[in-house]
Every structure is written in C-alpha cells, then in structure tokens.
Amino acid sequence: MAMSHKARILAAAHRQAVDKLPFGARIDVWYNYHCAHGTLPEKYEGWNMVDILRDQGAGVQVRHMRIWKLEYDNLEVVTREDPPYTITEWRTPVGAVSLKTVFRPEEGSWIVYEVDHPFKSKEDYPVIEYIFQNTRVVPDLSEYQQKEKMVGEDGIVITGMDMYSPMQQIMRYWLGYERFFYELHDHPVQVGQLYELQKEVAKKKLEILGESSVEIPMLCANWSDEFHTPVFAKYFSPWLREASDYLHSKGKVTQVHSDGEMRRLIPLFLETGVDVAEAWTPMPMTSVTTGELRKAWGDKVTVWGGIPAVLFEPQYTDQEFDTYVIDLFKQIAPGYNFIIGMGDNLPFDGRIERVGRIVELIDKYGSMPMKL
C-alpha cells in the first residue's frame, strides 16, 4: 500500500525508508497575494491552500506561527494601529520600549516585519531584561490542532520556536542586525545577559513543544552566512544542540528553515544536532548546488527543498523547469533522506501548475531507490 504524504515526510525526516520521493510544497506567498488581489485562478476561487495542493497532487506544507501565547507580569503591553503599521509598547517600572511592525498580505507576506526595533540605546538594556524576566509562556494549541486536522495525512503543519533561536531573536527582533553587531562589540556583557534571559524564555517554549503533537518542531529560520557565521559557533550551535537533544528525548526530530546563503554555515550545521534542513535553496538563488550540500552532509541530515523559487516564474520555460528538476533527482539519487520542496515558496507570479508537474516527475522517476 502506498504511503501518505505525511508518512513519507515523517519517514524521511527520521531517515527511514520511503516508497517514493516525498514532496511537501509551500504556496502561502502565492496564495496570500492572489487572495488579497482577487486574482486566484478561476478554478481555485474560494479554495484554501490545502485543497489547492491536494488538487495538484502535492504534499501539503502549512505554516503556523506558534503554539503558545506570551503573557507578562508587572508590566503593561499597549498595541495601537497606525496603518499600515502596528506599534507595540512595553511599559515597565524601569522604562518603556516600543516596536513598529508592518504586515502586507497584498505582497504575499504571512509574517510581520520589523520596521523600528525596541532597542534604541544602552538605556534600554534594563527594560528589555525586565520584560524577559517577567514573561510567561502559556500553551495555546487550539488553532494549530485545527490546522493539523485540516491537513490530515496530506502533509505537515510546521511550527516551532517563533522562527528564531534565542540570540537570533535578539539580533532580528529586539536590536536589529546592524545595531546588534555594534552592541556586541561595545557592550558584550549586556548582550550576553539578554541572551541568557532569552534562553530561559525559549526553554519554556521547548517544554510546550516537547509535550505537543508537533512532529518536526522548527528551531530556527532565515540564516544567511554573512550575518550569522560570526556568532554561529558561540551562540547558535550550542543552543540548537541543547534544544535538539531535549526534543529527541521526547521522541521528536527537529528542523531549521535554511533558505539563505549557507556556504560558510554548511560545515557548522553538523554541530547542531538538527535533523532536517528545510527550505534548502540551491543555485541559482545561492552559490551552492544540492550536490555539494549532499556531499558535505552525507546521510547525517535530511534535506527538504531543492527547487529554487525562481524556477516557478514565467521567465523559465517548461522545458527548463523539467530539466532542472530531473537534474536535481540525479544529484540526490538514490533519493533517501530528501524531501522535495520549494526554496522557499511559490512566488506570487509562480505557475501553480508546476507544483503538479513535480508530482508527475516524481511519479515517473521518484520510486525508491531512484536510478536516474
């Protein structure tokens, strides 16, 4: 009997045998853009993402932000709208900080982006420390469970650590990347203290993940070696190893969203203990081929991705698309420990029918072991 999409993805993540190459497709950028503009293909008007992917024959990958909510003691959080921005202010006994974000579904976005970060000067360190010290993490799985039920055996709902590991959370969310490196140089003790406090918050999230039904928790996302190589060994690797070891003890496998330039990070990845590198994005969008990645990692990591987003765009012909996908199959043959997917999404101008074309090519060439 043929395996379900979910069973194939989980087996590959656990580095177990599958009947044919798994495929977990992600289309939320394309879907959100066309829903916002009223330009979904006529056939798919009123459909949700899951049913569209089912119609294409693909395995489903659905994102869910978190399975908890943050609550705070001894401080006030005030949120106000200033369209298109949302401003969140934390008012504490030792001062206040604020964050400005923007969410643009008409561009295909599914997450908010930081426009102005909470940290403005060294006077903000005690405020942010106070926020971390007074943060409670409360389980909130109801929406995740609804999505899990909707997807069923047709794929996976992906959720995890708010996208970022503790130091990356500080880099991206609280300080911003440019300011982070100045502060790490000028005030390393204070940055280190934020890191330790953020780890304590992250451990509370890990405990919830460990007891949840999430099969492949996401521990981190959006790496790019020009930003992350300088701090990876000191701050990223130890935390990812600790988190992976904990979740392994709960019978889970772990993943990261590795969609950026990875050449310098590839050898460091094996130190993390992470099982799956999801959203793998090779040439021509980065400088690394999938063949190079497989040679570097061997069978130690399951790779999920391999088809760059640009390949779905109309500037590439159907023949060029097929040639790339078949060449990818040759690079990964015999095909174990690999899940086909996008690196990292179907673009707003991508051709949805090429998702179905991947299914056809897997049916033709993807039985295990692959012999191209």
Given for the second form:
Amino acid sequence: MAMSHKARILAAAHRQAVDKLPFGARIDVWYNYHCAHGTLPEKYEGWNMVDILRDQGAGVQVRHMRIWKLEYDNLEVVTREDPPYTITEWRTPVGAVSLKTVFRPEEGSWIVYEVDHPFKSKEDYPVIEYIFQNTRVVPDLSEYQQKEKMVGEDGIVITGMDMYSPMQQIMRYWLGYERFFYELHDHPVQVGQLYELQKEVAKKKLEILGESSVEIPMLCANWSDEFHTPVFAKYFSPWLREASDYLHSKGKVTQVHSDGEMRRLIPLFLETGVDVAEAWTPMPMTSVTTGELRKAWGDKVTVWGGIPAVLFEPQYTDQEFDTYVIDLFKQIAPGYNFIIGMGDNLPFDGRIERVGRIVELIDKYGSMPMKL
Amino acid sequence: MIDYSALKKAVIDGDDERTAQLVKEAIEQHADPADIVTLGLQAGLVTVGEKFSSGEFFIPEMLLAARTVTRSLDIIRPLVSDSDMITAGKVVIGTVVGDLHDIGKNLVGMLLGGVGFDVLDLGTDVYPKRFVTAVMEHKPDILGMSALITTTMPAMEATIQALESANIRRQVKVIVGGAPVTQHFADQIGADGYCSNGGSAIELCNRLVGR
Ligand code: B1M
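I have the form predicted on its own already, so could you send the form predicted together with the partner chain?
After this comes the whole thing, all chains and molecules, with the earlier chain placed first.
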C-alpha cells in the first residue's frame, strides 16, 4: 500500500526510506491574498486551503503559530488599536515598554510585523528582564488539534517555538535587528542577560512541545546569512543543539525555516543538530543551488523545499517550470532525505495548477530510488 | 600633511572612540574638515561597503561603521555649517507599498547617510503617491525604492509612472534595489540605477550625483 503524504514527510524527516518523493506544499500567501480580495479561482471559491491542496493532489503544509499562551505575573499588558496599528504595552513595577505592530493578511502575510520594537533605550533593559522573569507559558493546544484533525494523513501542521529561537526572538521582536547589533556591541552583558532569561522562557515552550503531538517542532525562522552568521555559533547553534537533543529524547525530529540566503550558514548548520531545513530557497532567489547544498550536507540534514516561489509566477513559462523541477530531481536523485516544497510559499500571482504539475512530475519520476 | 589611514582604519573597525579622538586630533592640527570627511571617514565607509559586497563583512560591521561616521560628522558639522561639503546630495528612500521588509533598505539609508547624503527615510509600505509627494516637497537628487517580494516590485514601476504623471520624473534620479530586483528589471521600468547590495549603493549614488 502506498504511504500517505504525512507518512512520507515524517519518514523523510526521520531520514527513513520512502516509496515516493514526499511533497508538502505551502500556499497560504496565495490563499490569504485571494480570500481577502475575493479573487480565488472560480472553482475554489469558498474552499479551504487544505481542500485546495488535496484537489491538486499535493501533501499539505499548514502553519500554526503556537500551542501555548503567554501569561504574566505582577504586570499588566494593555493592547489598543490605532488602525492600521496595534499597540501593546507591558506595564511593570519597574517601567513600561510598548510595541507597535501591523498585520496585513490581505498581502498574504500570516505574521504580524513589528513597526516599532519594545526596546527603545538602555533604560528598557530592567523592564524587559522583568517581563521575561514574570512570563508563564501555558499549554493551549485546542486550535492546533483542530487543524491536525483537518489535515489528517494528508500532510503536516507546522508549529514550534513561536517561530524564533531565543536570540532571534530578542533580535527580531524585542530590539529589532539594527538596535540589536548596536546593543550587542555597546551593552553585551545586558544583551547576554536578556538571552539567558529568554532561554528560560523558551525551555518552557520546549517542554510543552515535547509533551505534545507535534511531530517536527519548528525551532527558528527567517534566517539570512548577512545578519545571522556573526552571531550564529555563539547564540544559535548551542541552543538549537540543546533543543534538538531534548526533542530527540522525546522521539521527535526538529526543523528550522531556512528561507533566506544560506550560503555562509550552510557549514554552521551542521553544528545545530537540527534535522530538517524547511523552506529551502535555492537560486535564482538566493545564491546557492540545491546541488551545492546536498554536496555540503550529504545525508546529514533533510531538506524541505527546493522550488523557489518565483518559479510559480507567470514570468516563468510552463516549460521552464517543468525544466526547473526535473533538474531539481536530477540534483537530488536518488531522492532520499528530501521533501519537495516551496521556498517558501506560493506567491499571490503564482499559478496554483503548478502545484498539481509537481504532483504529476513526482508520479512520473519520483519513485524511490529516483533514477534520472 | 595628515595621514588619514589611522582614521580610515578606525572607521573600518567601527571604533567610535578612536574615530572621534582621531577626528579631534586632525581638527587640532588644522586639517581641512573636507579632507577629514572624504579621506578619512567616507573612505573608511567605502572600504566597509566593498568588504560587505565581497562577503568579507556582515551587517553588524556595516552598521557599526556607519554609526561611527554619523557620530563623527556631528563633531565636524559645526565647523563647516555653511559648506556643502558634507551634503553629497539628498536621498528619499522607502520600501514600496505592500512590502514591510526594511533591513536592507535601512542599511542602504545608513550607509548613504554615512558617506554624506542627506537621507529621508519614508519607512515601509510606501504608496507611489507618497513617494511623489516626498519628491515634490523635499526635491531630492535621488529617490530610492526597495522591494523584497516579487509581487511588490510592480509598485516601483507604478511609482515611476506616478512621477511622470506629476511631471517631476526628470527632477530626480530613481534607483531600485532589494533581493528580487535585477538590473534587467530596473532597465525595463526605466529606473536610473540598480544595485545588488548596500556596498554598491554608495558607488551608484555618488555616480548619479556626479561625485
Ligand atoms: C534604493 O536602493 C536600494 C539599493 C539596494 C538595496 C535596496 C534599495 N534594498 C535592498 N538593497 C540591497 O542592499 C541590501 C544590503 O546588501 C540588500 O537588502 P536585502 O533586503 O536583500 O538583504 C537584507 C540585508 C537581508 N535580508 C532580509 O532582510 C530578508 C530575509 C528574508 C529571510 C525575509 C525576512 C527576514 C522577513 N520576512 Co520575508 N523574508 C524573505 C527573505 C529571504 C530572501 N531570500 O530575501 C522574503 C523576502 N520574504 C518573503 C515572504 C513571502 C514574506 N516575508 C514576510 C515577512 C518577513 C519578516 C517580517 C519575518 C522578516 C522581515 C523583517 C524586516 N524587518 O525586514 C511576509 C511579508 C510581509 C510583507 N507584507 O512585507 C511574507 C509574505 C511571509 C508570510 N508568509 O507572512 C519571500 C518573498 C517571496 C517572493 N515572492 O518574492 C522571501 C524571499 C522568503 C522566501 N524564501 O520566499 C540588497 O538587496
């Protein structure tokens, strides 16, 4: 009997044999955009995303942000709307910080964007430290479980560390990238202290993940070598190693969302113990080919991705799309430890039929071991 | 004759204190402020840009060097307030509508600021109309647009068309950048310049203002 999409994805993530090349497709940018604009293709009007992917014959990748809630002791969190922005304020006995975010699902996005970060000056260190020290992480699995049920054997619901590992959380969310690097230079002790405290919060998230049914917890996201390489060995690898070891002890494998330029992170990745590099985005969207990546990693890391988002756009002809996909198959043959997917999504002007076309090409060339 | 190599090196190292000290020493030795800026500070930053372009440097080095220069310019500025030496030209920069990515755009803005451009950053998600208004209001030499998503790139062309409709296209040089943007695309939409990374943005803008 043929394996299900889910069984194939999980087997490849665990570096086990599969009958056919696994495919886990991600289309939420396309789906969110067209739902918001009322422009889904006629056939799919009123459909949910999972059913559209089923209709295309593809394995499903659905995102879920988190399986916990953050609750706070001894401080107040006040949120107010100032359209299009949301302002969140943490009021603590040692001071207050505020965050300004915007959410633009009509552009396809599933995440909020921080317009103004909580950390504004060094006076905010004690406040943010206080927030971290008074954060509780409480399991909140019901929505995830509903999505899991909806997807069933047809794919995977991806969730994990709130998207970010502790230092990435500080860089991206609390300080913002530029301020982060200034602060790391000017006040390394204070930044180090935030990191240690955020690690404690992260450990609580890991425990919840460890006890959950999440199969491939996502440990971090949105890497790009221009800004992550200098801090990777010190702040990313050790934590990712610790988190992966812990989750391995719970029978799980781990993944990261590696959707940016990875050239200089490729050698460093092997130190992390992470099993799956998801959203792998090769040339022409980055400088690295899948062949180069496979050469560097061998069978040590399972790669999920390989088809850059732009290939789905009308600027590439159907013929060029086929040629790219078949060439990718050649680069990864015999095909083990690989899950075909998007780098990182179907863009809103992308052609949904090409998802189905990948399924046809896998049916034609993707029986294991692939011989091309 | 002052040797600016130490000052240049301090900028490359992103060493604020040493840079400030060397700038003050040069001023005490009656160096021409224009030389301190061009032969010391900006020369250092140009090297940093080159090292970033070649992959030797990463974003933190660029940020620290740019900040070092900005801070040192604050020491020099009172001495040359009537001179146009520090202002290489005016740049209005922003990420196009629908796009919230700003890391690359911020970096380009900081580097240009560091080498003497007067930079006005409109932020992210900037509509063509807002770019047009900013050009009318601030009369920049250069309008810079950044896009990180293929689906937001058409907003660059829309902005150029909006500049044309407002009859101000010829007043300003338009440059575009961001990971998915290419020279071919820039040519296609009628931009005046494209650069693939922050380092080369300095060279491009200098060229466009005839420096
Ligand atoms: C004016 O003159 C100039 C001159 C030179 C200029 C210039 C202007 N602008 C840039 N340059 C040049 O100089 C800079 C320095 O060398 C360079 O700038 P860059 O910006 O290229 O480089 C930076 C220094 C480092 N690089 C980056 O900062 C981008 C890295 C990647 C991983 C990335 C990140 C970090 C983020 N993202 Co997003 N993100 C990706 C990126 C992957 C990639 N391959 O690019 C990309 C761009 N993202 C994408 C997507 C889809 C999205 N992102 C989103 C959000 C985010 C984060 C918020 C998580 C974060 C941005 C944080 C921030 N403050 O900017 C969402 C979009 C929200 C929105 N409406 O904008 C969302 C839709 C995700 C979602 N599903 O919600 C993809 C776009 C795909 C496409 N069709 O083109 C993407 C390519 C990832 C992928 N593999 O598919 C040069 O390009």
